[in-house]
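Form predicted alone, single chain, as structure tokens, below.
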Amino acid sequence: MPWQRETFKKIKQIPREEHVLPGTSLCAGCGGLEALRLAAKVLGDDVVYVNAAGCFTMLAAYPFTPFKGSWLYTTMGSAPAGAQGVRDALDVLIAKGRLPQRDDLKVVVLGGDGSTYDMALSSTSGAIYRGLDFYYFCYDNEAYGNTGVQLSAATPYGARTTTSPCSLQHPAGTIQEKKDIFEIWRAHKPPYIATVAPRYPLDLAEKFARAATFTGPKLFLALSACPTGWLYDPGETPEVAKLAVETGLWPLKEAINGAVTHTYLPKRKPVEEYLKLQGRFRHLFEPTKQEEAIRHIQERVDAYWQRVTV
């Protein structure tokens, strides 16, 4: 049976309310501030967002703050064991009925790819094993974008970063693999994990709302389209993210308790149509087009949906 939506079915059902206000100082047409407006519509305002450092820093420049909810800042390795410590604070309180039970709040981890696929990982990983109830929201650009694009462990094969230029050596520019780390936490054996795109709001939504009913710890790797590190226009992000999808290179799905499910099928244009519109991905197509590496990239993707739909 296809997998259902329960929750939100209809686009009119998501809420109105806002709870990232608009305003902050990211770069226009960032991707990642569109996902976490969704799924804070979900969430709500009883939340304490602990904050990675990385391009969300932006977010909340002292005394401003586009949250109606709480916000807390680390370095990019320690942000899960800032929520740890959250966490524990609140149910200390709660236990000797010093915060009433129906003042408790969500903790919810932000951090980017830098954060979620290398430096937090050993952190990431004991709070897994802790079984810490918290969510951990990655908004994953590919690259550590907010010092200057720089490769990361989720950049993909072929793009071009800073310190991945393309060159007579490796004219296809990143030559490792983007780390599978939808997997690696699925080894921990958490209750929930799932992928999102903000182009799919309900998609979004209901993966969200799902999460709600586990307790223990929950991921959302969020697709970030973002035009300073993939260079395109920032008005292009919309048709970048969805291109993402509908070429098969960013799989919707969810697995729960481990049990994996793709929540959206897509027919699977080519990958071209999504790297030709990204400066990242120019080299590829001029001044020789390179066909051996496009065709490494499309053949990684056909493989991936032969293996999961068969």
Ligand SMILES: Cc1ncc(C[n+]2csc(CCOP(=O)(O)OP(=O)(O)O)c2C)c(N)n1
Second form
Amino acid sequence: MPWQRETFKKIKQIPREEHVLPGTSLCAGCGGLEALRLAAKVLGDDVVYVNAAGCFTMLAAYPFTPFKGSWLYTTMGSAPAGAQGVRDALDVLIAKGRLPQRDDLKVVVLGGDGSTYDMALSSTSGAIYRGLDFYYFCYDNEAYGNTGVQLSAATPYGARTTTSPCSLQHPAGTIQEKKDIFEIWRAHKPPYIATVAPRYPLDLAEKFARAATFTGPKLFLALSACPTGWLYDPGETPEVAKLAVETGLWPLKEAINGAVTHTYLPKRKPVEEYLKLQGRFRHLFEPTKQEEAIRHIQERVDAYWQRVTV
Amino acid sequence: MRSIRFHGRGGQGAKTASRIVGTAAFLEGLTAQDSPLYGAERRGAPVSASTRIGREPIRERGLILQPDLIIIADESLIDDSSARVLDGLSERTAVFVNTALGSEQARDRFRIPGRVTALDLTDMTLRQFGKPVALSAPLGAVACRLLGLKAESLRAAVAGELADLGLPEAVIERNLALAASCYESVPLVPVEETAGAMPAPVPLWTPVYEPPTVGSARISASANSPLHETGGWRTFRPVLVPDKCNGCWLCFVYCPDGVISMTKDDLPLIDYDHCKGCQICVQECPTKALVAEREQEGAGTWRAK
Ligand SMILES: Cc1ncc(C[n+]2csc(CCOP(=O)(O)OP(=O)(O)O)c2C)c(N)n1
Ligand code: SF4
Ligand code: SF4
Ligand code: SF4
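Previous: the form predicted alone; requested now: the form predicted together with the ligand:
What follows is the whole complex; the chain from before opens it.
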């Protein structure tokens, strides 16, 4: 039976109330902010956000905060460890009766892909291993965005970053393949992991609603189309996010106790339609078309879907 | 030596414009120095760049406190106290404003003493490219012209700097054409040399260290970010044509900054104090009930509170 949404079926079920208020200094058209804002509509206000350094540093730039709840800032490598401390403090206070149960809070890590895929991987592994009850929200803009768009382990093959430019030796730009962080998490056997994209708000909201029923580590990988780093007009953010999903490059899926379900089956447009929109892939089309590199990207996508749909 | 300070918003191209001027001056055998300044903020937030050019080696460093020429890429910056656009201005400072107003009108409207010149670079860029893109070439062209740098130097500098950014050939060509016409059409005002003397040294400031309970940054207010207005980030404003709207909620759902709310009758209400003008709502509206209008003088224009 195909995957079904149970809580969020119509767009007008998206809660009206805002939990990430305006006035932040993130770029106009930031896809990461779009995803967080939608997620927060389901998470609510009773949350402690534990934020690793990155673009989201600018969410609560002193003295302003867009949150009604708390925000703790950590180094890039240690947000899951910070989350452990917050969770433990809450648990101890509740156990001692110094905090009533109704004042308990959700603990949510906010991390860019640089921390999620690279720097914080060991502290994340430790947190999952210890069964920490938290949400990990990774806004994946596929680069170290905050410091000027450098290569991260989430940068896809063929994208140009400031540290993996298109050059004589590497005409396609990035030659590494994006790390499969979904599978790395899955190998740790947490109760819930999901990928989301802000252009699919009902899918996103449904997954946050489902995750709430699980205790333990919960991962959300949010495709965060980034006009500044991916080099397209800010107004195109939803279109870019949509094409990432429709071309099959960004599968929407979840894994409950390790069992993977694809929550949306795209008809799979050619990857070119997605690549062409973005300046970070422009060198694949101009001045000469790099057929080989584009074919390579297409083949990887085809192979993925073949593997998961048999 | 002459010192030029550029002010723009992240993404508008002030930093590259400053490089263009430095490079053009260098190509004419002058010494040049350029340094952009932007905080941790993002596309749309105020940024500045300092350029110094001269015949002698340039020994001064850092932000230009008393510029000979100020180039303002966005008139909304003048009202934004955090941008400090008119700092160090005196009667002898030349000021260029990118605005639809004429030079005289701009001078009165923005209450700038000194020599004001204006040109609608945004409009010229829109006509060349059909969409709002970075203003590096036009801003660089205007500065080069006011400084008396040659058209050929400007051309070479624009071509070189834009190629370094990885722009395709065809786009560079159109930027060159645009730069040439801005160079031709900017009304001239005199830009004087800095009067020789170095600015007086500023005494070092010794901070007073407070205990952590007082001295560390703690946000004890909650949800106060709306005090920080981002309405000035816009070049284009989404405007609702109410009878076209079918109340589908899509603009409300997709606005990254959450500045659209739906009324009881399912009509979108836009908070213009915070709308950054990303155009996502305009692009996603299925009935074209939201249209982009250039941010100009009039009701609805953002003014810092
Ligand atoms: C150990 C360490 N190295 C480098 C930095 C500098 N730094 C701050 S934010 C950032 C980029 C973070 O990238 P990512 O996690 O992908 O988040 P994004 O900036 O894309 O939001 C870097 C490198 C740091 N804070 N800590
Ligand atoms: S650089 Fe990208 S991810 Fe970072 S704030 Fe800007 S749009 Fe968002
Ligand atoms: S342009 Fe539209 S989507 Fe963008 S910030 Fe303004 S209201 Fe929101
Ligand atoms: S997207 Fe367009 S039609 Fe839908 S509610 Fe917004 S303005 Fe109205």
